[in-house]
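Given next, in structure tokens, is a single chain: the form predicted alone.
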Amino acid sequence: MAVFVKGKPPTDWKLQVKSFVRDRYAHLAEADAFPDGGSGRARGAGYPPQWLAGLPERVSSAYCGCGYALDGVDLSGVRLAVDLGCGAGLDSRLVAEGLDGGWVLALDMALPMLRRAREATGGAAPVRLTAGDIEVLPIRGDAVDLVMANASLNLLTDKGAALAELWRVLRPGGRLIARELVREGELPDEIAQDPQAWNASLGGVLEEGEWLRLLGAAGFSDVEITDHRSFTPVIAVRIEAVKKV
């Protein structure tokens, strides 16, 4: 589907979307317009207390992930790691302070919200910032250990392009770690048919069923989807899965 816009060119659908999510970001980077509360509510999705009072608050307050996605992870033999759609780099920091001689490769779309990831990981910690698109990896195949993504999977117009970008990357034995939304029946139209509804992570957010088939039709073994909790009007939940071959 096109859209018209009086004296522009026809915009196709997924370009546009992409571009409403990529300056939506870069605003929240560049004008410092975080959603307030970050840092609690940070807390509240169980990160560790000590870590987050460690942080200077201009970084702790820029979290806007839909839950802990590393609770129990294991980072021992972890030599990369990829967030997908860092953000503000609240998590590849806490990956990066985890690993021992490992690094981590932190990819965002907006460039403004790169400058806040090297921002919150010092410059000093083992994180490379990259600018791409989750759907068209800049990495080889079977270079990666540890994929995490942090509600940023669901605002990707091709999941199945994109998952089939994580299966191609990860090493046979690497791991996807996910915390993301879900939901339960059908989006409203006004959300669903509304491309400026993704910036917002919610037109994107599909069913528990279809992440399940399209993680399956990526290739992902041991796909695991729990800790549901309530995000209104979604549900956020964990998602794991392993590349094996």
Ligand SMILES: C[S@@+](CC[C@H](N)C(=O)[O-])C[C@H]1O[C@@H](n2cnc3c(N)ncnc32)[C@H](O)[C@@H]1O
Contents of the next structure:
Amino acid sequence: MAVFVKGKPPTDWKLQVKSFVRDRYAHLAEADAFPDGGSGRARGAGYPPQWLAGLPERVSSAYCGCGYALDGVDLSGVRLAVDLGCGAGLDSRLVAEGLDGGWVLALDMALPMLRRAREATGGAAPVRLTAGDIEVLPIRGDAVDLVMANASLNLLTDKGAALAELWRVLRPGGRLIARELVREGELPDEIAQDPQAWNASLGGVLEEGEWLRLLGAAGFSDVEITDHRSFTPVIAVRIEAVKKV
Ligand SMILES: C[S@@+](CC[C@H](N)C(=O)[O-])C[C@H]1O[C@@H](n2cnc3c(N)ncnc32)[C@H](O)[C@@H]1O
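Follow the form predicted alone with the form predicted in complex with the ligand, if you could.
Next comes the full complex, and the chain you just saw is listed first.
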């Protein structure tokens, strides 16, 4: 995990972006300043309505994803699922409740987010909260059955390296299921050239073809990008891929 020295902004731009992103999400969680309408967005994305209605508003309103990644996902046989950039823990909780004997590792680099995720998943025994960086996962190789990521991979500056890391930790036959943002063509200059756009999940948005190329280069098979939904000024999609060896 990148080390940041208090009072000294990092000079490397990748570390700067990571620092911006970490600080933004730490702030959202600490100040309870999540964008308005999180519960409604989760409902609109397709999370099971009765399940959502049973959650405390503080939990569902902290949803920051770009879709319902777990739609139709078969959790049978999953011993270890990892929620990368788990945020306030909505997906980690949902998976934990659907597992039969396995457990969920909920990972985020913003500590206040992990505290919120602890609140959200407190009753769910099989959730282990972990502070860490998606780009350097504290997980041994060939260990994970299901990697989930909801609106977190697009915040990474080196997605190719991150996908290689996901490939490393997945066991043969393991799956990646993500919700991510893609763009069609260039974004307007005021977004593309704004370093703060990374905070808003827009700076690092790739085109769909770039995801296909990077997933293939990392070794993934059966790659599918589906369920395109408008997420102005970009598009939210579901990305699925399998580690076949
Ligand atoms: C847009 S939020 C999504 C949170 C959650 N997945 C959800 O659906 O509500 C992105 C999360 O990814 C985390 N994140 C971003 N980059 C990360 C990295 N390199 N390592 C670990 N967590 C990261 C942020 O701290 C934030 O909590």
